[in-house]
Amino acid sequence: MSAIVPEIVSCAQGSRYNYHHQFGDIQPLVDDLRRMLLEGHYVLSAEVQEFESAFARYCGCRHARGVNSGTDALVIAMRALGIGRGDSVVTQANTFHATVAAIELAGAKPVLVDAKDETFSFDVDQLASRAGGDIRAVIPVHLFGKPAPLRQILDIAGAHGMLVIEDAAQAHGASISGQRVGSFGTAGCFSFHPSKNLGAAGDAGAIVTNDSVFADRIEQYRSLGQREQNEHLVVGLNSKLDALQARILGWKLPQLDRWNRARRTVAGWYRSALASVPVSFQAEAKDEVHVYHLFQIRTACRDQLLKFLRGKGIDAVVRYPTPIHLQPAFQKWGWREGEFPVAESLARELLCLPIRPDMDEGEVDFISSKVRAFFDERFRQQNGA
């Protein structure tokens, strides 16, 4: 086990995604770019029209659109769909900061649903309470890379005449019986943040669709509004997919159903390893896939924990200390604290720790055994040994 402890400090102090496993060989793609810098393949070029046919197809959709980012993703999918001022926009409170704010930066008003205790995810009960009215759209989360509630989601939106887009911006391949996560809703948002199962080399995101009459609007709204050169017929945003991301994207797609295949495994040993000690996973439902972009524990000690395990040169993290309702930035919509109980236990209560599509089972039993040591020793002082 000592082998791997170097591994795990470099993650810890270095990159923490592992790049050069993403890469492999990457002198072809090297090349690639080096051509595209040379000839000026900077903006919608070639090479953005082919991740976009190539990712619209691993979603399952007719259309893909890149865009600069996640955030943007959702902000000019609302705006395509013509929902801003005067709108209403559901989406869960133990999300990340972005869903949120690209409701406001689209004009609309957010509104938020608290989460379920075993899934992490989104609370449909409650949407069924706060549906109709100004309410247009609801943007549920796949949290973690676990899919969201879309069934049932879907059903109390048809009834009451609300759009569904997806933030898939975690769950990059995720799917519900065999259908991708981004497929079924009006529109789902994607980010390839370097951090992402798929990542761009810097910020990148897309919509994936199947209505091609959104699919233009969205065109439109990338490029300042734009049909045709010089023909602006809507106020859009400067939004396009950087060709050189694109093609690093294109490179690395035909990887992600491996790694995503990986992710899980990992997940399965962490899950095994750690069945004895006092914390809980993420549930997952039997038809679902879930990609595990992050794998999440809970447990009432977990600042402690998380002190420990930094100490053992072990990579944990916190996601979202402080839930959307309680962040500075959207003071304005009176949310107190209480509102959304899930949403502010898991805010201090998850710890994630180190998942890599290249981790071995060494690194998960060496990890595992440290969190396995901070329950005895913490046992043990309960207990006055």
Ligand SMILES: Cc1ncc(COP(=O)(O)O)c(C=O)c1O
Second form
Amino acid sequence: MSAIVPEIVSCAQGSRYNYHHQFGDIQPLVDDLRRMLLEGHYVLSAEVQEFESAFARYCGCRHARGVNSGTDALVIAMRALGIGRGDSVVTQANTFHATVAAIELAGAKPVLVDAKDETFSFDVDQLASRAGGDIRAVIPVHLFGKPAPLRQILDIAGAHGMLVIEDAAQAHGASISGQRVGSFGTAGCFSFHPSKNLGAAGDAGAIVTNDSVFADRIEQYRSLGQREQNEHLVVGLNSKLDALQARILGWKLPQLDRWNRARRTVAGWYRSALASVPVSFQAEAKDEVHVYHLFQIRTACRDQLLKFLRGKGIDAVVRYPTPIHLQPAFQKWGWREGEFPVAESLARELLCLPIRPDMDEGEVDFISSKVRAFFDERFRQQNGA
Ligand SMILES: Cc1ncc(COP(=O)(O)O)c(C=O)c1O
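For comparison with the form predicted alone, produce the structure of the form predicted together with the named molecule.
After this comes the whole thing, all chains and molecules, with the earlier chain placed first.
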């Protein structure tokens, strides 16, 4: 195991994403970036359009528009769809802060539903009971890489005239019955933060859509509302995908499917190695492809297990320890403890084990053996042995 431990230890020191592995033979990319720097290809250049076309094709959509970040993708999607003051937007209580912050930044009011115990995903029954009134849109989150229950959400949204904006920040390439996430709703919003399954070398994001009019509006909103130079039709953001980032993303995109397959293999190894351990996993449906941005295990003794694994040099982390409704930033909405009990218990019980496309079975076995050792020790203590 000596070859494995240092790699995991180095994870804890901050190099968990193994960018060497992601770039491979980097020289042709460096030559290209050098050319772009010297020729001044910086803003909305051909490289941006090339990546937008490739990413739209990858998602099975007609259009993609690159922006500064996944957060901006959500804000711009809402604003370009005319969502703002006086509107409400539903999302789930167990998401990353950005989903709900974006609703507020667009000027709308966030409304939450709880998660489901087995899927850690959007509770569709609660959506049905909240739909209507001033609710203009719903934002399902493909959390941890697992597709949200889009078909049911689309049915309810359709029946109540609500738009569906997918938060696909963690789920590039995930699919339901062969259709990629991002392509189901009016808009699919992606983050290319360096930690994501497809990551830039800094912040970046994109919106995908099949609606040409909406794609034009996104273009205006990401460019300070401009149609032509000095003609500003609306108040927008300055949030354009950087050309150098677009080139880097274009370099990596052809490898995304292979990396996602490798993540699924790693998740399979964990599931078998931990089958006898008292932890549960995020349920997978037969017709979906989960791309395991994060591999989560669920246990009531999460905090003790986290401490134990970290003591062994394993970079286990908690995503996310505080559900949205209990975050200080959202106090103004008057949500109370106990209001979204599943989101609260997921916040207490989920633990991410390391997952990267380049992990080998030895690393997974090593980490799993430590998880098993933790539960063996606990069992012995509880039984006074
Ligand atoms: C679910 C979710 N939504 C939105 C975002 C925001 O993306 P970004 O960090 O690129 O702004 C993230 C980023 O981690 C995310 O995980």
